[in-house]
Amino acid sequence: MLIELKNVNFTYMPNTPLAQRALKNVNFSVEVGEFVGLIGPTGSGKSTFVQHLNGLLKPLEGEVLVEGKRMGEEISPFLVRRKVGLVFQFPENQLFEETVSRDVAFGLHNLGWAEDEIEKRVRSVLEMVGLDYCKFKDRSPFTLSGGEMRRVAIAGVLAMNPSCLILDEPASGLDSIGKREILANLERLNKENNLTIILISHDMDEISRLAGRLVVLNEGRIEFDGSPRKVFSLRDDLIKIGLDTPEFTSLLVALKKGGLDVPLDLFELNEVKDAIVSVLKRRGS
């Protein structure tokens, strides 16, 4: 097991008039290779349970453990940090040198990494993100555009080589090829590298079709865990705790009410164009 939290709870501002519970009686796992899409309304509690995976929270209650170990007891949160790696939301805020090679090192130069082995590792990771490592090294990351300079930040935590890459809504604000860059090359991490990852997004129709995994949280517990095509089929639950569902099946459910009997739980162009076919030939013949 990568990631455990047993019986997580968390308030904000405890013992205080402002008390506010965020995490209630959280358990989660994560294997390694895993792709887990995190999901939930605004305010959900999904930004404070993912700044428990890798320490930047410790739970009032509960423990989290890290590859078998407790966090703050068997293992420190700085090490946790450099395992599990977590990217904000517009982390492209967060870039300062003068370069992008610089910015991408800057991790590496604080740990003591020799000069070759950092130019080395600052290549690779690069290219993992598909940035051409000759062409953007020597650029400052203020003259890149904005999907660019998230994926050099992306590249910066990629640095420090963890096993769990978080995201939280890293697509947002891009324009259409951005947004469909850095996800291409979050879905090739995890296929080609056995990255971990574990993504916040709002997208209902990216999330479908990213995630092998769905968990949805809401006021601060994890209401459902499944995969999409489980989890998108409680359509009208998600709808009760203020989710959307993806295009498809929305569509999916309108044609249903209509009158043809078409299955809820597809998110692929191809498989409703052909079951929506299949239906039609079927009342033809």
The other form holds:
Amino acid sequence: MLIELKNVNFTYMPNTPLAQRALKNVNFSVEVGEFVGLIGPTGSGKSTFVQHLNGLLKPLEGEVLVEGKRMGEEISPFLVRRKVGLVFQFPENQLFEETVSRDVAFGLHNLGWAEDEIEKRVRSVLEMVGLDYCKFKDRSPFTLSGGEMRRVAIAGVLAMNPSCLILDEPASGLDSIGKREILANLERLNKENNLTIILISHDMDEISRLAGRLVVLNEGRIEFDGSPRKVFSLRDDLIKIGLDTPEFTSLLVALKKGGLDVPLDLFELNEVKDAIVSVLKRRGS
Amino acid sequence: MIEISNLTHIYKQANREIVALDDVSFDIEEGKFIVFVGRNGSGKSTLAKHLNGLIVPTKGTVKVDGLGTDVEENLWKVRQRVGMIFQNPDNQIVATIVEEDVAFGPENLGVPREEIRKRIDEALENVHMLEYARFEPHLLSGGQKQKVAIAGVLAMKPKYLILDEPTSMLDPRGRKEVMDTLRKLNNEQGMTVVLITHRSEEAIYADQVVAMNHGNIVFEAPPRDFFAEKKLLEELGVDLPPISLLGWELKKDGYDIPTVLSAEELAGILCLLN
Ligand SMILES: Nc1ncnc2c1ncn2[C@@H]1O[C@H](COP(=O)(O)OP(=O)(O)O)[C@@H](O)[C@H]1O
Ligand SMILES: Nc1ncnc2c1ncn2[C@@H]1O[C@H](COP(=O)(O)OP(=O)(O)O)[C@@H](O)[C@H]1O
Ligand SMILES: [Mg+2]
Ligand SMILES: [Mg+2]
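What would you give as the form predicted together with the partner chain, now that the form predicted alone is on the page?
Below is the entire complex, every chain and molecule, led by the chain shown above.
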């Protein structure tokens, strides 16, 4: 098990009138190589949750285990932060160096790496996010497109060689090309490098196609945890807590109501089309 | 009407010039719901900022009800007529109580006290947030905050509402709340709405969808005609709604499907086939 939360409770400003219970008895574990989608309405505790996974926040009650070691006792939060990389929302706001390569190398410099080692690593992580090293290394981050800037920020986190990458809405505000680039990249990092990925997203269409597992937070509790097929079959429950299903699910539900016997748990355009065609053919004959 | 005539905008930086808008002409008529789409950097935000005089043309003119935005004396009147909402609700709320935040705009306009009270209630009612009048904004969800920001603009009684990616940070319910509010303001009160978005499903309510590319307006049409141009939109980096794409695929397979925009619409058509 890569990371485990056991009976975690967390409250902001405890013992004050402003106390805010943000995580309630959370149990969760993630294995190496999983691609987990984390969804939940605003304020449901997603950011609080992921900050527990990388040691930025310490549970008020319960414990966090990383590679089986208790955080704070058997493994330091500092080390955990390197193993579990967190990419915040709008990470391009955190780019500040003059060139792309210096930005990506920032953490490595802090660790005191030698220049030639740094160069090798920067080259490899830029390539991991699909940016050509020679073309991009000397450019100013501020002249890049939105999608490119985000990928530079992600490369900076990858440079620390994490075993798990957590991203808070990495595609928000990007155009369709930028979005596709980022998401295709994450998919590749997961499949080819076996990198564990936890992705926070408000886009049900996007997450249904990427994640192998969905965790739904609501009011600080894990409400559902399962495959996208299973979770999105709970359409009414999701809508009640302010979420939604992918557009294709809405379509399939409407078709079923209209008397076409289609399965409801399809998310890819081709599989949805095939299901519709086959049911129409059956009806036509 | 907002008249944009031969508008060019050039950002000057230390060693280079960026042409963000290149000779754009476009009229925004009263009562319309216009959606702008286009890839990052195509000039949408730059255009939006011209509509209430936040920035002024390098060349050409922008006139709001005949008032040129490049004339200093007009700015006050222009800003009163044209309300602007941005992406991040947190950066737009200034006060610590919702109703005080909504009062901020009209107070600055010198609206009398009794009138302000009335406007606050009306504006909050309009976005269905009246029961939150005494709330602290930080206790609200993203969608609710964005609606408070909209109420703050409505309290100034603008004729035109410009929104630059107002839903991009919101959860599904927040997006729906904001979109429902915009449609209601446009339908029931005739408010002119100009919406910039990357979400094609938000464009389907527009009277007109406008695509920008490299600082130019390259294509405009009502939603159904707009999303029928699959190839062009792909070149422009504009997503088709997933349901429209599915409609295309079914059509390719020989089914008689027109351009569809929503799941309900496609379901209705498919259930009636053969
Ligand atoms: N720094 C903080 N201080 C006090 N309360 C906070 C803080 N950060 C978050 N909260 C509260 O904790 C709850 C969960 O917030 P968060 O984890 O940010 O949710 P999400 O990321 O799902 O929007 C919310 O009620 C929020 O208002
Ligand atoms: N303040 C600024 N200074 C310099 N260049 C800018 C500034 N704002 C935008 N630009 C540039 O102008 C072009 C258009 O940007 P923008 O209007 O923000 O596009 P969009 O909103 O469609 O993403 C881009 O090339 C962008 O980099
Ligand atoms: Mg958050
Ligand atoms: Mg913009």
